[in-house]
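Just the one chain here, laid out as structure tokens, in the form predicted alone.
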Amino acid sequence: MRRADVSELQRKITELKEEKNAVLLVHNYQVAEIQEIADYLGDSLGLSRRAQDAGDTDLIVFCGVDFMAETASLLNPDKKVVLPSKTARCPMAAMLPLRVLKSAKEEHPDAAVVLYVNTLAEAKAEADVCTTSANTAEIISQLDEETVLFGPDKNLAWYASQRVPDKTVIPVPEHGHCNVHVLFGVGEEAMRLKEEHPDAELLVHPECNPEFQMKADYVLSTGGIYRRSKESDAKVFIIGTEVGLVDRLRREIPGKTFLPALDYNECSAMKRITLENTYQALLEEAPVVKVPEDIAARARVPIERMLEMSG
């Protein structure tokens, strides 16, 4: 699409989201053209604050995959929440579903169950708490059980465990992964980017695979990388995530340098929701995303334990 076009397109969305008071939720993995007309534009745990303060908006548009959207609708039960494209589904919160989450709590019954948000509410009805990449270590670290059922990211659970090592962190699938995170592998590419940029700051997401981590300088989420890209005195930043966050910081912060810590690694999931997708969602007011109230009820609770318990 011709840059006009866009223009265009961008002018006729935030003019119908001011007609229907709209607020549209985007997350960092968007392409770039969504990204500069977000209402707000964050990692996961920004945006579930953000729709929990939704106030007397009518509509929301969420602009990422299938369990953001979910989790929005949870926290704004009386309001419609739609989802640009039913396509934009995360496999990795399809890698737990209902069944191996139970089959898990039988097995360890004395355990804590903490779900990843990138998990659909028919997990996270089962769970005593909900965690993001940003938060994950610090409320495992808060509970009083000393075992503890993660998933669905084995990852993420590495990462927590290695911080928080007087607690007993079990994966929950054993291989859940995200798929665009362990591309990065052990990060052959990010060290040879790290050769030619010595002074560079490796920063590195916990859903990548622990060998990539232990070579990062910090392992943060999608909002830790944007803030630590901010504040610190360096100049160059490889960066080891999805490739829409690299959009962001070229954008935003001028006179430093991104990388992608893998030439072009992208979410197909999150890059089904288009311009063109998302006015019309605006203009019809669907897909609408909604839980049923029985599952709903019970899904709600951990994601506000979630929010209550985060610093």
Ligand code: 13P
Second form
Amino acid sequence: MRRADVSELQRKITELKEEKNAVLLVHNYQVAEIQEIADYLGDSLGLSRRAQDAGDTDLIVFCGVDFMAETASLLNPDKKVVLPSKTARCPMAAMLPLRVLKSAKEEHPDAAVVLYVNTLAEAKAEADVCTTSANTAEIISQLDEETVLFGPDKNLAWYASQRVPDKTVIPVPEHGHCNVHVLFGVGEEAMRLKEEHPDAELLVHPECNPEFQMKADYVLSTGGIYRRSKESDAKVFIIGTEVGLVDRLRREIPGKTFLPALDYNECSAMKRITLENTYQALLEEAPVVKVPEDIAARARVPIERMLEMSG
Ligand code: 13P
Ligand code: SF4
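Now show me the form predicted together with the named molecule; what you just gave was the form predicted alone.
Let's see the whole complex now, leading with the same chain.
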């Protein structure tokens, strides 16, 4: 689309949004033209908080992936939540089928069940508490149980086990992962960039492999990477997460240089959302995301507990 057409569509979305008393909640991995018109732009935790705070909004248009829109809907049972593309589904969330979780629970009846928000609502319904990449270690450290079942991301489970060494964190399933973040490998490309820019700070997401996390200056959620980039005195940053965040950093933090840790690493699920289908979703108020109430009543509990336990 030409820049003039992009601006025109952005203007139409903004106008219609106001007319309908709608809010546009946008994840950091969305394309720049959607980020630019967000009412709130952030990571999974920030988006959950913003959704909980939806106030008298009539409609939530969620530009992210399925589990994020589901979480917004669970927190707002009386509001309509739309996700502009039905195919914006996080493959990691589907890596924890209910039967696998139930059998792990039977095997470890005394363990706390902690689930990453990147899960389906039916799995959340079986959890004690949910977490995001921003608060997993913080929440696990507050639990009474010594053993914790954590799923589906084995790399985030590893990250938590390093930060909270007095707990035993068991990943469920054994090999759950994000297809996008494991592509960074052990950080070979990032190390090459570091040789060229020895003063650069390496900021990495906890969904990356442990070998890469160990090389990082900081391991943070996408919101954490954004805040660190703003606050740090460093001038160059190597970013180990999806490229949408790099777009945001370059746009919002001028005067600093942001280098992706891989040439181009993009989440195809996130990129199913476009400016065009966002406009259509707002116009038609569809496709609606709604969890059946019997599951929603149970899935809501661990999300609310997460928001209470998270500083
Ligand atoms: P954040 O909560 O850090 O934004 O991560 C969400 C996600 O899906 C990472 O791949
Ligand atoms: Fe899911 Fe990975 Fe995409 Fe995040 S980056 S939405 S975990 S597939």
